[in-house]
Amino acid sequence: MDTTSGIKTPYYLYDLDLLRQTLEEARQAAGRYDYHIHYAIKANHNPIVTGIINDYGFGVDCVSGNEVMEALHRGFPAEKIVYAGVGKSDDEIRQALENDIFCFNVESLEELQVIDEIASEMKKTARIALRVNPGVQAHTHKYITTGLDENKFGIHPSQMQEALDLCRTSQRLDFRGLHFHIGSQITSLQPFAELCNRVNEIWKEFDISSMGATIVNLGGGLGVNYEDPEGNPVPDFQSFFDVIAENLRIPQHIQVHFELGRSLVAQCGSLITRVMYTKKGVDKEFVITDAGMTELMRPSLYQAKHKIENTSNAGETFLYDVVGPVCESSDVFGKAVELPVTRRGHILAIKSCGAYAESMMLRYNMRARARSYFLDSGEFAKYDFLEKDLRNVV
C-alpha cells in the first residue's frame, strides 16, 4: 500500500464534529418524549466513536457476548445494556447475567427456557423482553429485513402465549416487556407507523400490561441518505420520533426504548483509498483501488451504493467501474460511477462509511488491518489505538 501525506491507505476517516452534532440532535429529539436510546454497537465499535457516544448518555444494544463485554469495558453502565441475537450461547448468557445487564431480548421459546435454567443454576434473576415478530414489511433489502414470518428473528405471535406463561411461572425470569425490530436502512416513516399499530394490537391481544410490563423496545432501522450525504448529513430524528408518538397507543408509564446504530454514525465516516491502477476493458474502464470488500463489505454483500468522490481531481467526468484488489469478482464498490478523470495515485473518498464498514472489516487474502483517523474541530487528529485495545474484538 502507498502512503498519503505519510498515512498508509486505505484508512477510515471520522468527522467527530458531525458525530457529535448527530448525537445531540438525536438526544434532543428523543428527549421531547422521554424516549431511551441504546446505540447498536454492531454498527461501529471504534473506541473513539463509542467513547463519544457514551459521553452523550446513550445505552448500548448488543448482539454478542463480546459486544456486551466491550460495552462494559468502554464504560457503558450495565443498566443501559440490552442484549439481542438469535444464537446466544450458554457462556454468553452466563456472562451477561454475571454482569447484571439491563435486559435480554429473547428471540425464541427455547432460548427463554435456557435463560430460565441458567439463571436458576446461578441463582440470578434475568430481566427479559420478548422479541415479537410483528409481520411488518420494512421495504428494504431482503438481507436487512427482520420482521417478517420467514425471518429468523423473533417469536411468532402464535407462540407468544406459551412464552408469557413461562414468564409467569418462572422464579428467575423478570418479564419487562416486548421488543420489536423490523429491519435496517428504512427510508420511509410509514413502516414505523405500521409497526406501532401492530404493537398496539399485540399489547392488547396478550394483555401485556397485566404482566407488569415496564418497557417496549421498538428497535431501530432509521435509514440515512447514501446518495447525498453532504446534503443530508443528519437523519430527521424529530420526524422519526414524532411518528412513533403519534401512533403508539400503550400505557403512558411504559418506557419506550430504541436501538439506533446506522443513523447515529454512518455519515460521520469515510473510507479513504488510493487508486493503484486504471484498466481499459472492451466497453468500460476500471479504477482499481487499494481498499476492497475487506474494508467495506456492504456493496459486495447486498449491492449497497455509496457515493464516491475523487479528491485529487475535478472537471469533466467519465464513467468508471470502481473495484478493489481482493481476489473475488464481487469486490466492486460501484459500476458506472461518474468521476472526474481518474488516474493512478489519485485519492478517492467513499462516503457514509461510519456504519458497517470498520466493524465488518475482514482479513481475507491476509490483508492488513486498515487504521482509523479523525477530524476533530476541523483538525486532523491521530487518536491511535491498537487491536489489543479492543478488549474482546479480534
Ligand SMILES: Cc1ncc(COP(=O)(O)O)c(C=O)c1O
Contents of the next structure:
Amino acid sequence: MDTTSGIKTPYYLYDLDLLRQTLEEARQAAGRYDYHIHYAIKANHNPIVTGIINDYGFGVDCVSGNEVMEALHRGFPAEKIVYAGVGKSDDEIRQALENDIFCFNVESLEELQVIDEIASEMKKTARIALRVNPGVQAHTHKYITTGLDENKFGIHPSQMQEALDLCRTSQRLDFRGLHFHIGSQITSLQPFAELCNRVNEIWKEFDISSMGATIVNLGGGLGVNYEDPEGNPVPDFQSFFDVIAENLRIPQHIQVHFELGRSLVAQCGSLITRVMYTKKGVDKEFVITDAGMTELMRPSLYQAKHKIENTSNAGETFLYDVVGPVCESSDVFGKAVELPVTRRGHILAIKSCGAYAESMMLRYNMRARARSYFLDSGEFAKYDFLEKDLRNVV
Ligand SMILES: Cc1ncc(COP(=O)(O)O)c(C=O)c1O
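Show the other one: the form predicted together with this ligand, since we just had the form predicted alone.
Whole complex next, starting from this chain.
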C-alpha cells in the first residue's frame, strides 16, 4: 500500500491490528497463570497506542513523573501504576503519592528514606517494592543490561537487610514485595530462568514472606525478532510465562507482575522515510534518507539493527550504507544493507520501530517532529493529536 501520497516523510506508521493481536496474545498467555502486566510506557507513549493498551486492561510501568501523569491522563487506573527509576525527584515522589499510585519500585536506601520523609510530611502511606540488583547476566547489549553490579539500577543484596529494616520500622512505608528488571531485548529464555532462581534465593535469604509481601515484579525484557519481523510478528509470550511458572518458587499467594515494553509494541511500528540522495563513496554507495537518528536512535545508541525495505522497487539487489541527514557520523541505520536498486524519491520502511523509536525522538539539529499515522482494520488512518496534549507537568 502506498501510504505516502501527500504525507510528509519521515513518519511513524503503526499497524493497530497487529498491536491488538499482540496484546490479546500477551493477555491470554499471562491470564493462564493469573500474572499481571504493566506496560512499560517508556517504549512508546503515543496516545493512540497507549489508549489501545489501556483497553486491554494492562497497568503501566513508569520511569518519570511525566509518564505517571500521562498514564493517568490516558485513563489507566492509579492502582495499576508502578514507578521505577534511580533518580525520582522530590516533586515526582510527591505527585505520585498525591495520585495514590500502586507502587514505587525503590532503587536505593537513600530514595527509600526520602520517600519515607515525604510520605510522613504528606501524611500518606507509600506502597513500595524494593528493586533488587540480582547480579544476573541478561546476555544482551551492555547498554541495555541492568541487573549487574556495574549497573546503576536497584539495591545491592548487601544493602537489602538495611532497606528491609527501614520498611519494618517506618510508619509510612507499606512494603509490598520485590522488584527486578535485568535488561531489555533478551532473546533467550535462559536469563529469565536464572532470574527466577535468584528471586527464589533472595526471597528465602531475606525471609520476604515474613514481611507481609504480596507481590513480586519481574520487570520486562522479553526480546523481539528484528531480523525477521514479518516471520515473527508476535513474541512467544506463552513460552516466556511458562519458563517463569516452571522456575519461580515463592509462595502461591504472591501476585506475579511484569513490565513488558518492547515485546508489546515493537513489531507494530515502522518508520517510513524517503530517499533524498544517493552518493558514491569509496567501495560503497550511500543512501541518504530524510529520517535520521533523531527519529530512530537505537542504531546510533547501541548498534541496533533494524530490517529495512525499499517499498518502491523490487528485483536485483545491491549493498548500500543507509544513513540519515543528521550531522553525526553515527547517524547510520545500517551498513551494507541489501536493497533493490535504490534511487532518490524511493520510500523505505524501517521495521520494528514501535518501541524506543518515537518515544526517543530528539530535536537535535532543530529537526521537525515526525508525525504518526496508523493502519486500522487495514485502512490508512490519521488520528490527530497534538504534542501539547502529552503531559508535561512536573
Ligand atoms: C524498570 C524497567 N521495567 C521494564 C522495562 C521494559 O523493558 P522491555 O521494553 O525490554 O520489556 C524497562 C526498560 O528498560 C525498565 O527499565
